[in-house]
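As a starting point, one isolated chain is supplied in structure tokens, in the form predicted alone.
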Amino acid sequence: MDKIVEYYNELASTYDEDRFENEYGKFIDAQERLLLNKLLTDKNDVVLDLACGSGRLLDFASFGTDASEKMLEIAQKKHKNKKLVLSDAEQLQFETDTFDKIISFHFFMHLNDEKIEGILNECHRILKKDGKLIFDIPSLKRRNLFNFKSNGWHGAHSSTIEKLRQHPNFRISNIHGLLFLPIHRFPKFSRRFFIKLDLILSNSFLKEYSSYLVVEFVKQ
């Protein structure tokens, strides 16, 4: 984890530039602003951004985490009303039963099982009963179907429908897919007009050969 916090904190200050100020970014943010604005309509719930890095959906949350101290640094800039704490995602500084619903994207990706495993148990511990996960992990599935070869740590970790509804802490409530076109492809003028097309694709029963799948996991 150490690593992963130290690449990070490294590339904090140009993070919001490189990653989602281009045509391809804008377009993964976009699609991922209309799934949570779906997700997350109860103003009322007290929602954690887990690993909320830059604070770039910190707008969907009432408090947000982070092990790299940069990135809160960031983050506390553009959110100076949001309480944010410096935390390992395995040792969270939230007392028990303190939140509606944990968002987390761009995280787990880059973990491995035993550490999610810890993560999880993190989450169901500071969720309230019946308060929901809602957290991306790219898709086996889509991978294989590409012969994926991961290069390290960065993005190499995926999974299956079938892997998470094993979870014994947590059961599915849905699961929805993000990226099914391959939009990094298309002309970049062009893919913003793709975005809602790519959300229907995404959400057919083609779900699971998307990029992602966005699992909405319900503490038990």
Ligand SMILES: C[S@@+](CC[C@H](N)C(=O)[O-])C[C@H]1O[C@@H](n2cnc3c(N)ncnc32)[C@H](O)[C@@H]1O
Contents of the next structure:
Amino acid sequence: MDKIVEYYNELASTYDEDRFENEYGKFIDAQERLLLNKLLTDKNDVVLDLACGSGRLLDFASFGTDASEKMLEIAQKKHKNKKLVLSDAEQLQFETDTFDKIISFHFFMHLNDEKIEGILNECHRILKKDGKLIFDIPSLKRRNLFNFKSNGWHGAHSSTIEKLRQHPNFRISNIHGLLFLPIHRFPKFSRRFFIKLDLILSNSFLKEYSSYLVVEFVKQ
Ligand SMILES: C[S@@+](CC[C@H](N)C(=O)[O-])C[C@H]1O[C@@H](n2cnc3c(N)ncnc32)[C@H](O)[C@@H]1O
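Structure of the form predicted together with this ligand, given the form predicted alone:
Full assembly next; the chain just shown is listed first.
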């Protein structure tokens, strides 16, 4: 089995608590929800959550897929009415031209260029005409600024707006920054002021210096 999938199978039972019950996780989760509410406005859209994991963002989709059986079991318990499918994101079990939107969070950052390319091809195949893929990716410019070195596959991948713009099969229709300031390190009482400032900075001309980029790709 793929080492990343094996890791998530083992982590599954504590994933939600481990990643999203702390201040950092809560902040990221809230920011991602704000963005998804802004980007997913058509209630009739058929939406897939790609690498949905334990179903954290499945409120925004009617279908989910993941390669970890254990993560999917947890997701299915939380979202009984969603159609969840076990599969590798590079070989999806869905028909061509099925989805209006695909969302995928905290996923591409684990993968190498070759794997991401294979997955982007699959997304392109299963998206309808003008369909959109919304995903996050760590910002390389931010990493370079702080001389960040990744340790193994976890968080290994990052990118730049310039590189993302060069993709031959997708065009960018939207880019947001996420997590410019280390909000989770600030005293609780002051955070709400910094959250507003963070939102302004993450979406200003400095957005590429945020920790993450949230990208909306349109199928070409
Ligand atoms: C950090 S979790 C993200 C889960 C969810 N999207 C979220 O934001 O909470 C990464 C997920 O990617 C899944 N994954 C890893 N490699 C995969 C692959 N090749 N195909 C499909 N899913 C994969 C893992 O099983 C895990 O559930």
